[in-house]
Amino acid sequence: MSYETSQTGVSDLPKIIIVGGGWAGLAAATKLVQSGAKVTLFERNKELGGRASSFYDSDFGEWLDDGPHIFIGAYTTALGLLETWGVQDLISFDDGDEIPFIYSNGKEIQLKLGSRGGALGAFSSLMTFKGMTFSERLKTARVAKAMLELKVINPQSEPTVADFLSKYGIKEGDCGGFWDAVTVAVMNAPTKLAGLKPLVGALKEGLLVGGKAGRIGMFLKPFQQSYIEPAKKYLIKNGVDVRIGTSVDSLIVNNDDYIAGVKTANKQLTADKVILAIPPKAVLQLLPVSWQEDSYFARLNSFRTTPIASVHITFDRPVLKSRFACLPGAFTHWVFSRGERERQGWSKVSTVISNVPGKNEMTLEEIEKAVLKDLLKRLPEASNANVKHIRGIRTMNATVLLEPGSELIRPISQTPIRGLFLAGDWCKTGLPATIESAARSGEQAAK
């Protein structure tokens, strides 16, 4: 194999290789190119975006997202990237002051987010949520206060969210499904599995502080148009060598155990430093065997993952009146609008099921049927509508499962190996495995 070197024309520019083109890799590349580095970004898939990507479906005649996401105003790093890429106008917070909770009888209750009153407004809005009884509001007030006052959570004795809530007399299904919905949305795990620390970190920055931080935003177009193409265009324009559809097979290590580049199927590319912005087990696969067995890296094997499914549906008439809604207590957790609003709402919807059963437990066809059953129960207009197109997608390793004690295995970006850095939503950011966590980790690695 012959070594390939970048022809920069400027000898003192550091050469950085980034492996992975999801939010973490895009954030790292954007930060680095702004500071003058020569960056090469590898993405094995045919498009950028990682686990927040799009694909074109000829039956639907449109781009569909692999796992629709919502943003909150506290996603300062991710929102800053959208501004850098010039697409901040493609995310809307216009309907982000309330979350519609739609129950099995079709009853809809609005959860106001207190976006105009700071922490006090957020607290008072939560206390007026009519999905809770008076007693449940008092319990929720005590939980929210306790979360805001938590300074340190010992990872050795970290409780699950369910354990923490039970101390205040709250069990699964209580409080109008509020705590269950929040936990599964933020953590991609039920309260009985999710560790408390990441959830508290997210709520302290978002929902419980109110103001703009607590507002919910949605992309107005599919990921492909909203950020993937704009990000790629920005990076290429600013000199990043973006190599899509190219897998990295291993790292190049010199005699001093210093990272010197990467190997692909038929080439080797040298670099001063390498950022691996990929899932933890994928990191291990690129390392020399001796490093995989080192205690620092071996702990990455401890991460478990949890799947997410999305079901995209086009009805023959509008069925969803709001831009998005939560379906507490249902198999389907969220329903989102797709495309332009019609006169009576949206006929195109996409649903998300977090922590969905795996392939051995439930087929995609069964998931699609379960979602349709939920929508018929929760959306009154759906009972008179016919399905024109339906497609389910399941991502098996969608996010890491941040169980109690996960902070002990979440790494910082700088590894013990000179020249090797890590990035991803699973790294130590203090947040759950979200887009914002990925973006922050990417910027941390770049710095």
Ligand SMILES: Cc1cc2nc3c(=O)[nH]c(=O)nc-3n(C[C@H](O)[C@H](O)[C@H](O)COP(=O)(O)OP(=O)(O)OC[C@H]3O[C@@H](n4cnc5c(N)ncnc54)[C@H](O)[C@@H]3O)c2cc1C
Second form
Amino acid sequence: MSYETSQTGVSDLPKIIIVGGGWAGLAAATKLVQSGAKVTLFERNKELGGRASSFYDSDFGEWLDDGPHIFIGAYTTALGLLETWGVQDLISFDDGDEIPFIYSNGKEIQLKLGSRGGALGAFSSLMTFKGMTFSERLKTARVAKAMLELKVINPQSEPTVADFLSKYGIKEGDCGGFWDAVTVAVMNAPTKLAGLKPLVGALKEGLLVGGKAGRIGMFLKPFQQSYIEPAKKYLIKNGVDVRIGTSVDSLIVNNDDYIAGVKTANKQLTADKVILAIPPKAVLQLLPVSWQEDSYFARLNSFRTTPIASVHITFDRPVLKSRFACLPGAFTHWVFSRGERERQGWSKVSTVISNVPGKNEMTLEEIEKAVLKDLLKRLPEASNANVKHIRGIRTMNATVLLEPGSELIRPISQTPIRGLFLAGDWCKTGLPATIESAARSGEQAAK
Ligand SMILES: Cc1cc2nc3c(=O)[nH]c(=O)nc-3n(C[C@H](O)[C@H](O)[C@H](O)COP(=O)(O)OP(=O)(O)OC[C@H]3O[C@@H](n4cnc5c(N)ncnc54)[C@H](O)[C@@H]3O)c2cc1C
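Form predicted on its own already given; the form predicted together with the ligand follows:
Full assembly next; the chain just shown is listed first.
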């Protein structure tokens, strides 16, 4: 094994190693390099991006994302990073103020997000949603008010979202599917599994405050072009040593009490501090056995994850009129237009199914069929269309499942081990496990 000191020759600057090149690792690297640290970033995949990645599909003849991602105007840290990388214009918030809900009878109802009027605008827009009956609007108004007024949620007695809604007389499927759709989109889990706190955290920053914060944005191009290449270019240009395709296998521990670097398959690299911007189970794998059993780290074993499936489809004609739509009560939760709406008269859509059944319960082919069935039923233009290409992808550990009490196991960045810091969407940010949570935790670790 060869031995290397990071960034040899520059001894006065702090030497930091970041493990993981997803949004958390990229945020940490960007923040640190701006403050003059010497940074080495390890990513085991062949590309950066982590769970927000793209791959080239030769059948489709284009880059496809693992799954379509939405941004909220309230993603201040993530949007700030896009600006730093020079790609803020590649995300579009056009049409992001209205969400079409398309029901099983083909009826389409617009949900307005009220980006023009702040909290009051958001609230009054919600009250005009025709998917709800008059009495459901009153119940929703009470829920929204109660959420805005909630100051502290005790993690020991945190309710599920379903428990909270039921106090106001709202059950699954009520309110035109509004609460189910919001919860599954934000928490990647249905109301009966999701803990209330992260949902309230996200709604208080976005949907319920209205204005720009409540708008929905999407990248105009696949991740590879939108942010992965630009972020990599920015980091390399600013002196970050980006090592892609290199897995960190273990940590170098001095006197069993502080971190002095990392080991890869054939190298050791020393550093002053190490940030692990990787999922909780991957953190445990890197730790010495004695630390894995320590109660601070052992709790990371309690995280469960929830899968997401995406089905990308190219049709021989346009099928979706809007940029995206919600399909309440369907197997498929959301359908998105993928980039350019038409090519030679074709149209390209991607769908998202959160908390999708696992491999033993449903094959990918069955998922593709179920999605097609939904689209044929809900999008009138799809019923006469032919499928040119279809490809389903299921990400098993798409996000951690933030059940009631998750605050008790989500860690802050600083660990009890000197020199060791954690980052990732699963860390304690008060937000659901999203890009913004990953970016904020990365910046916290860097700080
Ligand atoms: C299909 C899908 C749809 C989603 N939709 C949305 C959405 O609409 N909006 C939203 O905000 N969020 C969405 N998310 C969640 C979002 O993608 C994640 O919250 C975010 O990407 C997590 O970033 P991260 O940096 O915390 O972790 P990751 O992206 O998992 O990054 C960790 C990185 O560490 C690397 N790594 C692990 N171990 C090692 C090691 N030993 N050595 C070197 N490298 C290692 C991994 O390869 C990985 O690249 C979605 C996720 C999925 C899967």
